[in-house]
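Given as structure tokens, the chain that follows is alone and in the form predicted alone.
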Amino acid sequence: MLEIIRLENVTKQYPLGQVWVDALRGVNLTLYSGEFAALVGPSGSGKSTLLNMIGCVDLPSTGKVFVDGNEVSNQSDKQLTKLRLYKLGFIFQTFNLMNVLDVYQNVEMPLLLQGKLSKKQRQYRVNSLIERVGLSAHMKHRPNELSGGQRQRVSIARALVGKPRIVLADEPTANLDSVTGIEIIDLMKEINQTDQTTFLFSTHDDRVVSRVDRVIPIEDGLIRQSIEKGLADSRFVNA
């Protein structure tokens, strides 16, 4: 398998009053193209911070982060923006949709930012993805006219429309009921299997954990052991 994400002894400290708090304390982790994995741990364990490192939203205090062969700390702001736009897709627990735009326009937005496709090409890709997530009948609806599960489906389509190699999902089922949460995870699993898109979740939801192929436990800013479900051995990612 091809390596797509690598973290080498990554630390992250944040100021809190007169002291510095360690959010990550020397994380080593490798993810491979096509993985369907979850960072699992309690609130405050470092899950979101780690996703921010991989998502080029924040930079490590020390250590190195590589995303699809690019070392994040060596990139300019313009290069980081390009990396996020072309290589990464994001799914949030609060959906982060634009309420003034309808479903079609929300999904189209990353393609407009990329500026590479003609209007006809954008229409084909957007319509195809909206159909794929089962929302063709709601294309002209705005987010406030949709259920939570429908809004998360819009988020998935938006995350995938730019054909990213990696999708990062921060607690994607947190605001969904149990049935809808399972449907959303199964939809992402189907996309993972058909398109070989790499998915990494942060979660403490057992529904997500039961459906991923690899569980990466994190606590107090440390990853101690990564478990590949169904395999005889485990991959240790921290000494």
Contents of the next structure:
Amino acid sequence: MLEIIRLENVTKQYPLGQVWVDALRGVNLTLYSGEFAALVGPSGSGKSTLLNMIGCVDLPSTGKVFVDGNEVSNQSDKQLTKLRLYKLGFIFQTFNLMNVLDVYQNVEMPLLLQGKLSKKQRQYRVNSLIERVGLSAHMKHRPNELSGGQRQRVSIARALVGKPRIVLADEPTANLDSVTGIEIIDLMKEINQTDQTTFLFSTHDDRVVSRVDRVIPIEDGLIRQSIEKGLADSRFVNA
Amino acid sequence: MSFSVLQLVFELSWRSLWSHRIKSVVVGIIILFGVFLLVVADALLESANTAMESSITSSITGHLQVYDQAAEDTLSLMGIIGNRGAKPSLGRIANFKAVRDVLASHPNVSAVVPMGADSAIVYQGNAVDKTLTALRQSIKHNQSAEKQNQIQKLLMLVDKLEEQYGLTIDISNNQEKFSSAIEDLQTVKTESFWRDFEKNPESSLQFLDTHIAPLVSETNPIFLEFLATDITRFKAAFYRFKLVEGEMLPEGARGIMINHTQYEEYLKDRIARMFDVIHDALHKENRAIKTDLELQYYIRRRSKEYQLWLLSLDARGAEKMRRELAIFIPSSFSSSLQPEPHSNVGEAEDNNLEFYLQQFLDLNDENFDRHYQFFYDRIAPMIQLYQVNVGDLVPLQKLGPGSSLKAKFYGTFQFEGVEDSGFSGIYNLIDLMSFRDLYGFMTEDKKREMVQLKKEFSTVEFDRAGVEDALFGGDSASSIVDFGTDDEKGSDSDSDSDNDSDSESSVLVNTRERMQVLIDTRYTSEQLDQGPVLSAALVLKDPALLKQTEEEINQLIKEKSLPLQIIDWQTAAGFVGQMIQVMQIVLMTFIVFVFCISMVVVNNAMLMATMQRYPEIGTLRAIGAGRGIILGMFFVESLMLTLIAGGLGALLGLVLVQYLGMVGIPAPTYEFRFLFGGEVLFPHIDEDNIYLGPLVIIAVSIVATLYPALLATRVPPVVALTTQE
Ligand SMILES: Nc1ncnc2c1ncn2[C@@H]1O[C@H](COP(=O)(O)OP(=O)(O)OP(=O)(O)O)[C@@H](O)[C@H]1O
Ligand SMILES: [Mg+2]
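Switch over from the form predicted alone to the form predicted together with the partner chain, please.
Next comes the full complex, and the chain you just saw is listed first.
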């Protein structure tokens, strides 16, 4: 299996007043192409911090993060931006869509930033993705005219449009009701299975955990052990 | 950055402008107002500047002035306000003709006008002098009634003087002088004095001349600033010059013309002037005496000056005025709340003139219009309304040691549009020949006179009274031209030797003839040109080329090696020129201040807006937008806002200026008339400044935008994931 993400002894300290808080305390983790994995752990365990390291929006205090073979900590802002644009896709807990743009434009944006495709090619790809997430009828709508679930579908489409190596999602269902949340996870799972897109997300939700191939349990800034598909167990979540 | 990204940037900018409408409108209005203000203020400033320039250049200075290269001081034609004492040393242009010939050859020069500025004192003889002159006249013509009348008047004056000196003697530390004065006055009141007078009038008159006349303090000397020039040429070159009263000085003639504003202000009877001023205050400025302390104080001070009337009226005149007032006053007197404490109501008919004058001049809002009317209908014809009248020979004396002369007063003038400004209004005009005489530039005329004089001093005898009568019709000033004597008035009191007196008289008779000759003489412009002047004003055809012309003329001066230097009107205007510059700086500072304030406000608003949009920026960064795109987005956004708002502001400003340019802005005060170059300013946008609007807009945009935009690029992408939307 192709390695996409590798973390070696990653630590992260945040200043909190006079003291330093250890958010991550030596994380080692490897993610492979096509995985559908969930970071699971109690609040404050370091899930978001870990996702930020992987997503190249924050840098580790010590240790190394490799994204598709590129070591993150000695990259310039320009290079990191490029990494995010081409190799990573983001789905946010709060959707973070451009309210001033309509659904089509929101989804198209990463392609415009990449600037590689012609208008026709973009149209084809954007339209098919929107269709895929079931929003063809809402193409010209603004995000604030959509429901939370619909918005997260737009997010998914936007995260996928640039053909990233991995899609990162920090609690993508936290702002959705449980039924909608499951729908979103199911959509992601379906995409994962048909396109082999790699997904890594964090969650609190038991039902979400039950749908993933791999659960990565995290506690106090440390990963205990990965649990492979089929061994998923609510033990870790409830701990 | 590809075209589609640019498109995205524009799209994002435009749409976020729209979606943050309220913020955009607020910031937009600030920018709009700022640019609007700037455009309008600049237009006003520029127009006022042009107007001021025209106020100065078209009334006194011309566009350029040339004067002696060796001058110690800088020529400043309007710098003499409040600085009359220290006369600048300006050297002279020895041969104006040569200068004119060279300078007039420049294609942009439309006129070269000779000039010289200096001040002179205009004075009148005192009341005793005048009475004595009239007395002499009546004796000479055997008019006994008139003689008695003048004697009565003289006695009245003596009474007044005695009263004055009696009052002062107690507090004076020069007891001796005062008691001898009172002694002299009492002598005049004795019968024996007048018996002697009948026997030998001349020796008695001499006593009066030498002992009584000097007791009267002179009326305040009046200082006038004179600009010596070729008045005919001056009028042609300075289009604001307008005749008000009298006539133009005939071409080539000697004489003066007085600025109408000064004529009213300084040469009009002081009580008459008070009536004018109060009339304007009440009817033009809508002030009220009752509530205006300044007016009250002014009336109280000025109304005491009726004393001068008492001194100048003869017995018959005084009685006539008293009767007129007695008829006028009782009707209004009933409304007056305060009768004099010791006056008896029954005696009202017998009150003296002074009492009635006090009543008459006790002005208030209710009685003013009636009294004003009465003053001009009845009182004014009885008094001397102006100290000099058109057609008079006006005695002028140079300040400090020097000569004096009499000049014919032809008329009054004004500079149109800047009548009351007090700046170009300071000058009266005098012909070049008189100026040269007065200030000691030796002319051919003068040299001839000197020779003539020397001869006359030793030969001719004359009867003094007759001379004065013939020459000055009652004025006591004793000579027309005194060469090199400081002490013109002194001749009266010093004439104790017959010989002196005779020589003086001989001068007079001959000067009278010469005077007439001088008045009738018409000099050709050749003659006027061939003599020294202090400076020359250049009036240009196209004032826009001023700087260039100045340089070219400077070159010309060097080529022809003329000993001249050249300055522009702003320098030549001296104090006023500096004031204009200060005013420009103040206004400019104000504009910059407004500009900075609006910049800070805009900047702040943009900053707040930027901070509110951190999550949005973070998201864009997280999904792969580089710093350049963030910068571009914010920049384009602000640029669009400032372009639209600023453009609108500039447009509105333009419309307002155009509108004001059509209807004009009336000058609110006298000072503004000068700034406005007239009663109304018609602002316009200068061609050079048409680019100012857009330039300002772009400057505002960049300054207002750059910092927030730079700040936006510093937003780390992680805020997208940590900040709740
Ligand atoms: N920017 C920050 N500054 C200071 N401390 C931080 C910061 N971000 C995270 N931390 C701390 O690091 C630790 C890990 O935080 P993190 O947000 O990664 O936890 P989490 O697992 O995502 O929790 P939750 O489930 O509540 O989202 C916590 O103790 C948190 O307080
Ligand atoms: Mg978290």
